[in-house]
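Only one chain comes next, encoded as structure tokens, the form predicted on its own.
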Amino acid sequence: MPETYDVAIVGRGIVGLAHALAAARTGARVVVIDREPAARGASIRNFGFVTVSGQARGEMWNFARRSRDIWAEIAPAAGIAVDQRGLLQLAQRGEGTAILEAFLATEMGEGCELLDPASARTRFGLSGFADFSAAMFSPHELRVEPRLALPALAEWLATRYGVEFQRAAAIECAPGVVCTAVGDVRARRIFICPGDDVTGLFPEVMARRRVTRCKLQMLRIAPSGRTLPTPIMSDLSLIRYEGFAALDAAAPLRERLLAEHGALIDAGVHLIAVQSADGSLVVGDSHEYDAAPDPYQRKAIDDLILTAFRETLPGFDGPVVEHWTGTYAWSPDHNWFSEEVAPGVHLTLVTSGAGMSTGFAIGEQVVAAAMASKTKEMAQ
């Protein structure tokens, strides 16, 4: 008979690794199963930007704060460099300033500061920035290089907690067993964290939850010699990130941007720019929704992203040295969900592209609830 683990996790993206960490910290014996030898999906194709300000008010904002704390705790232990901290959210138009003022009047504005252009330029040395109306500094964010952070996190989980990793395609999950292409893996609790694979395991749940996929385009721009003091977001982000966009004050900016930059809005472009250790900038992104998005990088969309970038950071412009696409699971109905799809089998999916920002807290909550349920069952 094959050995039995306490916990098996299907998927080694950030949400799967978050579940592995939460389970391992309870003393459970954990195995992570994935068809790839390392993370290959959304988790390594994004900014690596753990964003707090701008997350949807309430649960997601609280998840992001908790996840940020976990990232800050484990990064030094796992040898993961934190390349940047904080966020400068620019308001390039007066309507954007009104959004930031409304945001700061909520509980989400705790610890954040609204700065006039002169103060922001003096404090942060904003050479190479275009003119802006105001800037909000948030101290809450941090940024890691996802291509390096995910492998380092997996290695640390294996070394520190004895988490095992198996390369195999999961074909089916049933109570107590993950059936893979190379044999069965038995476990008392199973957590499925499939990332953007919405047609594999339990497709009927994905259909009921109206889960599809979002394709995005990303760019890396060669170093300009300038230093970006923090990650940067622009007016376009103020009408996309729900923590800002859901405020009543967002309507005037949305109307103005539709008139001035309708093509960017249609392509789902908003601007985030972060800086890597080598000085290059990761810039994006766009959003296209399709159950089976094509793999093609469209120059027209790259050009739209670069338009937004040059409008905001003209002094950082340079040659594009990398282009890539990413995908993540998306649903119009929720930002994430977890449900017990069979006895002892839990499916967890972040459906808003916020896995890096919220995954640790979600994994912690899901695993704790499942473990408590198991303890209650045994007591009965």
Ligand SMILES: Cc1cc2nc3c(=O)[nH]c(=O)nc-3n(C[C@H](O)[C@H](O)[C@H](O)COP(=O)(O)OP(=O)(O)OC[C@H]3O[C@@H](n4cnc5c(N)ncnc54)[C@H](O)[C@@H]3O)c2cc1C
Second form
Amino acid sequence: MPETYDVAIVGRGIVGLAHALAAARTGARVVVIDREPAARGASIRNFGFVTVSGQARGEMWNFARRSRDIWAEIAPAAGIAVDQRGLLQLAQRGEGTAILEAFLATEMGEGCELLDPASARTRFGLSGFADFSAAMFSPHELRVEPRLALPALAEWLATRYGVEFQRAAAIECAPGVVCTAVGDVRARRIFICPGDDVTGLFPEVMARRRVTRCKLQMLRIAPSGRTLPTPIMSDLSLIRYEGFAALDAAAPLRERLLAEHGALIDAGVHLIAVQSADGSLVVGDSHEYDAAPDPYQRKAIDDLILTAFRETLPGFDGPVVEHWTGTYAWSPDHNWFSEEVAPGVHLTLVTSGAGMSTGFAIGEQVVAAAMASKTKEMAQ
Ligand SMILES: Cc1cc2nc3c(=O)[nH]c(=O)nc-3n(C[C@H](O)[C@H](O)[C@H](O)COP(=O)(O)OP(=O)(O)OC[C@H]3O[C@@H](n4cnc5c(N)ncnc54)[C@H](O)[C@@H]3O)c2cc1C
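Output the form predicted in complex with this ligand next; the form predicted on its own has already been displayed.
Let us now look at the entire complex, which starts with that chain.
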């Protein structure tokens, strides 16, 4: 007789591993199945930036706070270094300062502080930064190196909770069984977390939920000898991140940036910069929506990202030592969903490019509900 697991998970990206952690913590015997020998998708291509401030108000913001707590709790045990904490959200124009003031007046502003340039420079140094109008310090964020964090997390799940990992492509999932190219895996409950593979398993659900893909370009800049005290985001992020952009106060900045920076906005460019342990900066990104994006790294888009970077952090400029692209699942209709696609078989996707920030809380909620067999479907 083949072995039977309590839980099988398809996908060893952050969303799959989040489900694995939640299931393992209930005492379940868990197997994770992935066609790759290690995470290779969005989960190792991102900034490793667990962002709270800027997440969409309500559920996503709450998921991010809970996920950040889980990252902070497990990182020391799993040997995952937290490279940076907090966020400096810069306002480079007066219109940006107005957005930060409006944000701070909401519940999302809890614990955050608005600083004038002189106080920000006294407190954080900010050597190498261009002039700005104001800065909001958010204490909630943390940053890990994703290409190290994902393997470390998998290793820790195996040693701490006995989670098993199998390399196989899942061809079909039905109640109680994951059919793979190298044989069937039996499990009472199945969670499918396939990231941006929107044509493989349950394509009809993906189509009904209008899931497509978003391609991003990313850069790594050689160490400049300067320290970035926290991850930073710029004015462009204030009109991109829903927690800021959905505020009424965002309209004037949007209009001004469209006039001044139309090409950057057309390419979906905004600026996030984070610093790795070796002093290099990970800088991005751009957004291109396409069901089958091409694999090419476009120089013109890299140049737009570098324009935003040099306007913000001129003293950190240096040679680009890595270029890469990544894709994530995206839908215009929701930020995430989990659906019971067959009895005991759940499909979970983060469809808003925030899986690193929200995945742990989503996995926890989905697994708890499935174990309690309470809901057929959860979605916003
Ligand atoms: C460039 C970039 C920057 C980003 N920055 C951030 C950020 O700063 N903060 C943040 O919160 N989020 C960020 N994101 C989004 C975040 O990375 C994603 O939301 C998250 O990684 C999605 O995780 P996942 O596990 O769903 O997908 P993935 O990491 O893509 O993992 C899916 C896994 O499923 C496997 N799989 C799929 N189908 C099958 C099958 N049939 N059989 C076997 N295996 C299968 C794949 O091999 C893969 O390993 C960024 C994304 C990108 C691309």
